[in-house]
Amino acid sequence: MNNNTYYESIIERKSRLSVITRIIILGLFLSFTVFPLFWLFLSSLKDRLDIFAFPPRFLFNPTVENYRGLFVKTFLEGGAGQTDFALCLANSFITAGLGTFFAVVLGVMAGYACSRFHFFGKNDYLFFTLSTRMLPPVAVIIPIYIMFSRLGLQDTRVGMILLYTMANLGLAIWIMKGFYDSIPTQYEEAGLVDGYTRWQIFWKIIIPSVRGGIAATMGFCFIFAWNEFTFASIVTTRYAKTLPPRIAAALGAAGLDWGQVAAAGFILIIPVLVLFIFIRNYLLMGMTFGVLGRR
């Protein structure tokens, strides 16, 4: 009994040490990930004096003037009235949402074709779609600006939707092709034996099997389109301007208004956070689907 008690105490100590170690590691991880977001939210509720106070203040009188200033002009800024922040917010939702939708729809179909069919120039086509993600936006911004100017797409929502669709299409094709490759072809062969057409097999068998991949693709494409800065700052000037370039231009009566920058940055995070909360189950399934499919 004494020996058993001794071994049990050792096991219990190791278990406690393991729990403490995990808590410490988790705390360090959260300090690098969650704390910056928490500090951004606190800064959005501070006035200018509290933002630049040293040492930093965790206890202060919160204010919503930074959020109000994003939507309403003050007399110091040239008279009362509405700002363009609401327009930029709507532009971001429309261009990022529709650009993601079209890229995912085309990527779902093109990825299936590249996974299941063999055609002339297939490898070259796949390399070309991947190469569109290799170039930095600065390298192609001038040709795109000239092309959009001549086509009448500059500073238009249609132009930004087309731009985000084409920018995300290569990523969507490659991600979806990887998920389709993990599905055994026997499923489709069984469907053909049962009398299904290729289109029915695609919609009734394949698509339900890659829901996680579609969710993952949608999440990655939306993040790129929602946070994209270079194209939006050059191609758009007023009517189709999105949030990222609008936040960079948050100039107030006293220069760069860091309170409004923090408020706008926190608003910019919310849609991405909400999206991933809704697709988290599908996203987890999508991240493990390729591994499970190869076992």
Second form
Amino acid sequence: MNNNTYYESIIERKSRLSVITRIIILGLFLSFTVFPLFWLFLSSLKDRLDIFAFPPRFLFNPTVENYRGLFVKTFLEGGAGQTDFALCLANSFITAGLGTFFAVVLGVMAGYACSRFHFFGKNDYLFFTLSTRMLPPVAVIIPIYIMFSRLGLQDTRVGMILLYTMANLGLAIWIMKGFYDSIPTQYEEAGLVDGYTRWQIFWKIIIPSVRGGIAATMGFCFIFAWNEFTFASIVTTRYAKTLPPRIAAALGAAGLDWGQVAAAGFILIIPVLVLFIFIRNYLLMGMTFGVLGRR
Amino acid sequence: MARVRLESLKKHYGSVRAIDGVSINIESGQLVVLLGPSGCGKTTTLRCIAGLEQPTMGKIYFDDREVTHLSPSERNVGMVFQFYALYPHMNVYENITFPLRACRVPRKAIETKVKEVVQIFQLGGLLRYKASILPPGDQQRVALARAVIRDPNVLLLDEPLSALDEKFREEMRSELGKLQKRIGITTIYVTHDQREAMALGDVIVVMKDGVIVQMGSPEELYEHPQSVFVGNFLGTPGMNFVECLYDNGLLFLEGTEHRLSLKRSDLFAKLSSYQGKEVILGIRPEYVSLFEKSFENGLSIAILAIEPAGRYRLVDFLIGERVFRVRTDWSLPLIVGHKVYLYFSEDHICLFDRSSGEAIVT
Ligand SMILES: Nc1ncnc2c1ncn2[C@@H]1O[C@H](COP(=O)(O)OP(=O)(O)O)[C@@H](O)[C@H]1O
Ligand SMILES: [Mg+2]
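I have the form predicted on its own already, so could you send the form predicted in complex with its partner chain?
Below: every chain and molecule of the assembly, starting with the one above.
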């Protein structure tokens, strides 16, 4: 008993000291991570003068002009009408969304097969799918560019959806396999004995047990596809252009309109942020590839 | 509920012979225990009966219907897995009705069935809880309820008590025995714990290295082991063994100058072919009495150790190079190092062939 209180007091003293260090480290960390986001948001609400003001202003008259300017052409850009920003935004949602959807649907099934069944060349196949994710995009961009132009997929949403499905599939299979591996086969056997077919067991027992894994996989895949820049900037030019290359292009076009760039950047961040908040616990489970994850 | 018959069942994994010719006949409503050390093929046998493994050879019958090649879902068996395998995302009610929902039982019938098993397994207050948060004892009752709710042909239990702690295990054991009798369901119970087997089994099937070494009632196995292995495996502690030389009604205990003279005439007949040969004498710890005074046929041996065990004491001796254990009550004052006289109850002596370990007389 005495010893315990003694140790506890040491721990307490230590923790009081460490609280201060923790605050300092955390403060540094936040200034690198959250502050830029905050600054981005402020800048998107500033007019030209406020943006270039020095010292930087935290208090100013906010304006939504930058956001409006993203969607509606300004005088400088050649008068009235809409810009292609809305189109790019829609493209981003559609290609990232459907690319994620197909990758997850396929990954959920293929991951199960890889976890539970033995088939010829399984390990080679698993390694191959992961290696597609390890290659730098630049290495495969030329063959893909040639394939896409021959097949008429150049600058189409279908092409981009295919591309993102392919790029995410390996990751989806691996994460899902990790989750399935952590489920003892006894559950399936119990289901068999209880009178169900393998397919029914997959839907009624296995899928509900890996909901977290599916959410994590969706998060990873969507964020990758949503942020993807290299493929999009080479393969799309106009009709299927997504936000990342669009914003990059805006940087060079009509001078440097930092306000609009900040607004576009902030719009780009919102879905990722929202997604993160909803599935952050599952994302952590996904990081450990389900090995440590609770079901 | 059905009779279950296994006909020279074999299951080989490559060169591993998990089970190698197992034949058992189980009457309807019986509780049969498959007993044996780890790795002897108990689980494999059970999984073959459930249909989770396809036997390499042999046949399985429920009543007179052959089920060897049916899928698990066509066999209507109930199974409790070692760690229960309750579906973690379902509550207790959903878990126990899961087998019924597989075969489209009408709602009304489901409710009646649920009421029945809830009453039997005392699950009253638990139905709405997630199965995964229940303590092991409750989980086990839920697993049992799920296994029997469909009135299966046979109930299969694979070491159902091994996840519980010692104290609780005994409680659940007797509970389980009573429930089985009450429901009257044909049951196959797998365990490596001979005490469980002795307490529960109508019939015990002792297995080793994929084959049955002996089967029979607990009493039969205990009193008349057909091999050194069974004698040693059953009982706490197991049977004592002493190597002896047989000569004309006399047993010379090897490594000592002691000898026993046999009186039972039936022993002489059976031992006639062992004249001048070595045999193994086996006797259970409780069939040896200790005396302070010399006695005919008494062996005077020094006490090696004394271990109190509740109402009894276990007294260790050294005969030859083997420890020999005797169970005795507290009436005699015993001191480690002092000599006492051991008297073997001749009715309970077993004799085994030295080379094969098979019984000559039990
Ligand atoms: N799927 C399998 N593949 C290869 N060998 C197995 C397999 N299942 C069981 N075995 C082997 O078969 C033998 C019997 O196993 P098991 O039936 O689980 O024994 P028990 O339940 O009596 O402990 C063991 O030697 C085990 O290693
Ligand atoms: Mg086993």
